[in-house]
Every structure is written in C-alpha cells, then in structure tokens.
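In the form predicted on its own, a lone chain appears below as structure tokens.
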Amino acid sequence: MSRELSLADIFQIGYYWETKILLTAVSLDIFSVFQGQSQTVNQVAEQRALNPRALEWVMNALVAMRVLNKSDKEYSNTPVAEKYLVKGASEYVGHLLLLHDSEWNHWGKLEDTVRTGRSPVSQHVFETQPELGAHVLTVLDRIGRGSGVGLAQRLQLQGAKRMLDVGGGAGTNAIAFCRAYPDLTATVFDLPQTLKVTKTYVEEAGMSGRITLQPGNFHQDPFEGSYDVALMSDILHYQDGRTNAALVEKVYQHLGHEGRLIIKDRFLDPSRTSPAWTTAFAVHILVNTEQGQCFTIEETRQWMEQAGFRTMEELEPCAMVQGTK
C-alpha cells in the first residue's frame, strides 16, 4: 500500500531545478573537461568560455548531486560521470539527455497544450535535428543490446523465416532476432535518415546478407512482401488510436497464414493511472508529438481484432501484445 505524500515530497516533485542543472552540464560538456583528472572552477571556465562565478554555482550543485566531486578547490567526476557523461567514452548518454534538453520548451507549454488541446511541435525531434536524432539513436542501440537477445529468446521464433521490424530504427532488434535465429532473415523498414545509421550497425554486426533496409514512412508507403513475424517496437505512441488501427490492418495484410504481430510499446493499465512512469510519459508525448499518446493493451487488441487476427494475447503486462493471423 503507498504511502500519503508529505510536503517535502510535493516540493521534490515540484522543483525541476536539479533536472535543468544536469542537462545544462551535459549541454556545455563540461564533464568532457574532466576526463580523469581535476580541475579548477577557473581552468573549466576558460576551456568552455564561461563565466566563473556562475559556473561555480552549478558546480557546487552538481557535487550536492553527486555527478561531480570536490576536493579543496579542484573538482573531479563521480565514477557515474566518467562513464556515462564523458563524450566519447563507450557508454556515453548525453546524446539522450540533449534530446531531453531540446524538448524542454514544449514543457514550458504544458499549460497551453492543457488548454487548447493542440501540442506545441508539428514534427517530432529527429526529423527537425537528424544530426540529433542519429546519435539518439546509438545511445538507444547500446541501451536496447542486451534487452533485445532476452526479447528474441522469450518470443520463440523457431521456425520464422522473415521478419518485418516496423520503424526498427537502429535495426537492434533485428540484429538480436538474426543472431538468436540462424534461419531468419529481416527486413528494417525506417525513414531514410534513419537507416543510414542502421546500415552501419548492420554492417558491424555481419548481418548485410541477412538484414534488408527498406526505406519510407510506413504509414504512408508499401511494405514488400510477406512475413510470418512482425514487429512493432515503441512507435505506437507517436500517433493516434485510428493511425494505429490503419497500420495494424496493413501489416496484417503482410502476414503469412499463422503470422504473428508482436507490439512493445510502453502500455497504461486499463484505469490509465500506472504505472507511474508511464503516465508522466504519456504527457511527455502529448507536448511533443503532434497526435500521439499512451495507450492500453485492450485498444491494442481491438486494433488487431478489427484487422481480423485470429487470437491475441498479452505476453508481458503493459508491456507486449502478440496478435496471430
């Protein structure tokens, strides 16, 4: 049972202070100074060109946060930092966080978008910054690597010849699903500037004779073929219920007799109340996507009924829906 929140508790969720500190460091790359050694509020104020009295303010913050360490008057990164906020270093996130960054003014227009309806974006952020969107997309394939060999051991594709991973990005799980299932081919259907850094993670991975890259708008262009797997992957909430309803149709008409259509999306439960996160997520997508936002898996599984799959079932709560012609 949840605890009654206290004062303190409604002030820590009211207070973004911390998050605009973290993602202006990120911004300003001022971990990257670091980089295994100490130094002066002074020295990272003339590498980056900023003001030193202002610059020490979000330091000393930061250390109250334990992203950096202070020593005397020299600061250092946490063992946290070093790794994950360092540009360049292998498990570098901050690409992630500057798209956060990026969509911080569709937040300052949460009471606008409450107001009238309408979200303040008409197009979504890696097709306004490709350049951003790309390397979103890396730190998406590094994070989504080891999920994706656990997501094709659960789903049991023996047997599975071809494979149509819907909006796959990166093509991450295509390349989990190939390499799980030596006998399975696929093929990653994305928006050209998107395959073109899915190419180079297919190639890496020895998987070019295996992974076919078709580019288009799935919505609006034609699949190819016919498969007996399908995926769809976290696009659901990027448009509306009917959108949906119409692409499920279509990749139903793709399928094999016995085809399966598999959905991982981020799920509300039917009350749409949890989980938590999720309901901050779903308002996350409402100020910025045009049309999109957080479904339930029964929608999902009306969708698939409408397009005439024969059964549906939940494999993971909120989580994954398959759909079998």
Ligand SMILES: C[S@@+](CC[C@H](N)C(=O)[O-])C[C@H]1O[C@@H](n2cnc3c(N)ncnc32)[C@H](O)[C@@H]1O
The other form holds:
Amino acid sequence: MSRELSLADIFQIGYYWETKILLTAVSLDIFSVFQGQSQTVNQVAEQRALNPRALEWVMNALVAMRVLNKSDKEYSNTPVAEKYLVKGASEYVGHLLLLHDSEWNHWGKLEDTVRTGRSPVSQHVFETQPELGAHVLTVLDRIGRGSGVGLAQRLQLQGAKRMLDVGGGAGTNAIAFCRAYPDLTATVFDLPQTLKVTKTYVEEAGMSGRITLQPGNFHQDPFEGSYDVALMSDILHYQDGRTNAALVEKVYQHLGHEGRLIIKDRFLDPSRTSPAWTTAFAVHILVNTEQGQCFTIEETRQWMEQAGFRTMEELEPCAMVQGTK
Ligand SMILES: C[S@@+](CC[C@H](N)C(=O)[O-])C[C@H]1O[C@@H](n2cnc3c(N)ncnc32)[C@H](O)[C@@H]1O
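Having seen the form predicted on its own, could you give me the form predicted in complex with this ligand?
Full assembly next; the chain just shown is listed first.
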C-alpha cells in the first residue's frame, strides 16, 4: 500500500516550473555551449543570442537543479549534463526532451480536451514532424538496445524463420532478434519517413541482407508474405480499439500455421488506475493523438480472439501478450 499523499506532494506535483526550465535549456541548446569548459552568463548569451538578464535566472535555477555547476561567475556542465545533454555526444537524449517541449502547447489545451473530448491534434509526431520523430527513435533505439536483446532471449524464437515487425521504428527489435537467431530474417514495416532512419541502423548493424524494409501505412497498405512471428511494439496507442482490432486481424492473415503475434505495450490494469506511469501516459496520448488511447491486456486479448488466435497468454503483466494461430 503506498503512503498517503501530503500537501508537500500535491505542491510538488502541481509545480511544473523545473520541467519547463530544463526543456527550455535543452531547446536553446545551452549545455552544448560549455562542452567541458566554464563560461559566464554573458558568454553563453552571446553565443546563443539570448538576453543575459533572463538567461542568468534560468542558469541559476539549472545550478540548483544540478545540471549546471557555478563557481564565482563561471558556469559549467555537471557530469550528467555533459554526458546526456550536449548535442553530438554519443549518449545525447535531448531529442526526447525536445519532443516533450514540442508537445507543451498540446498539454496547455488539456482543459479544453477534457471539456470537449477533442484533442488539439489530428496527427501524431511521426506524421507531423518526421525528423523529430526519427531523432526520438534514435534515442529510444539506444535505450532499447539492451531490452531488445533480453526480449529476443525471453521469447524463445528457435525455429522461426520469418518475422514481421509492424511499426518497427529504428529496427531495434528486428536487429536484436536477428542477432539472437541466426536463421531468422525480418521485415520492418513502417512509414517511409521513419524507414530512412531504420535503413542507417540496419546498415550499421550489417543486417541489410537479413532485414527488409517495407514502407507503408499499416492501416491502408498491405503486408507482404507469410511470417512465423509478428511483433507490434509500442504502436497500439496511436489509434482507437476498433482500428487496432482490424490491425491484429490483418497481421493474423499473414501468419503461418502456429504463427505467433507478440504485442508489447504499456497496458493498464483492469481498474485503469495502475501502473501509475501509464495512467499519466494515457493522458499524454489523449492530448497528443486524435484517436489514440491506452488499453488493457483484456482488450488486446479480445482483438486476438476475434481475429481467430487459438491461444493467448500474458507474457509479462501490463507489458506483453502473445497470441498463437
Ligand atoms: C513508438 S514507435 C515504436 C517503434 C518500435 N516498434 C519500438 O518498439 O521501438 C512507433 C512507430 O510506429 C510507426 N507508425 C506510426 N503510425 C504508423 C502507421 N500508420 N503506419 C506505419 N507505421 C506507423 C512510427 O513511424 C514509429 O516508428
């Protein structure tokens, strides 16, 4: 049982100031100015064409937030900022934060959305800002590489020859699965603009001979061929349940005898009040997609049943479900 909320907790939740200070600093690319060096406010202001008086308040807050250090009048990055927030650093995660910043105005309209039921957007980020979407995928790819390897081992895909990764993004899972199973070949189906990024990752991994890229919109365009295993990882929440049911049915048609569909996502428990992160993510989806939402494992199970899957099992609570044809 979690502890009771205090007034201090309520204020902590209600104050978004530090969030916007950090997002603004990333958007202005302040951390890249330092790169191992100390700089005064005026030097940073000059390099980024900013107002020194306003910038100083922001930089002082960043010191208190432990992303900058300050000594006398000179500021520098803390190790964590140097590693993750300097553009061009191998572990740069700024693109993910830039995505959050670009969604700031949508969140500002949450009250309207709750009144009207209408989201302020009509398309998701991979359609509206493919370049930012692609950069975000590179960050997710880096974070996900470890998890892709673990997932490949857990799924026990010995014997599978062909895999379809629906909305496969940067190809993280297809690459990890092909590495783990030498007899496996994969098709990554995704929007053409996303596949530009996927191509570079697949080439870098030396997997161009085993991973095929199929451009298309998974709602409209046909999949090709027959597969032993299909993966739908983090793609359910961009559309409504009826559309997902149709997508599951479409994948079913392309699976061979005893073919497996693995759906990996952020599912809610039956009460829809847990896991806590996913309940907030569901509101994020509410304001940042036109029809999207978060689902329960039970809903996914129903789509699989309707499509004709013979057996279904929850492989990981609130995270992964598998159907077998
Ligand atoms: C959050 S990413 C997940 C990527 C990958 N499956 C993973 O788990 O890392 C969602 C992916 O779905 C793709 N996508 C979204 N809508 C699509 C559509 N209508 N047709 C094809 N791909 C789509 C996006 O381009 C993006 O690569």
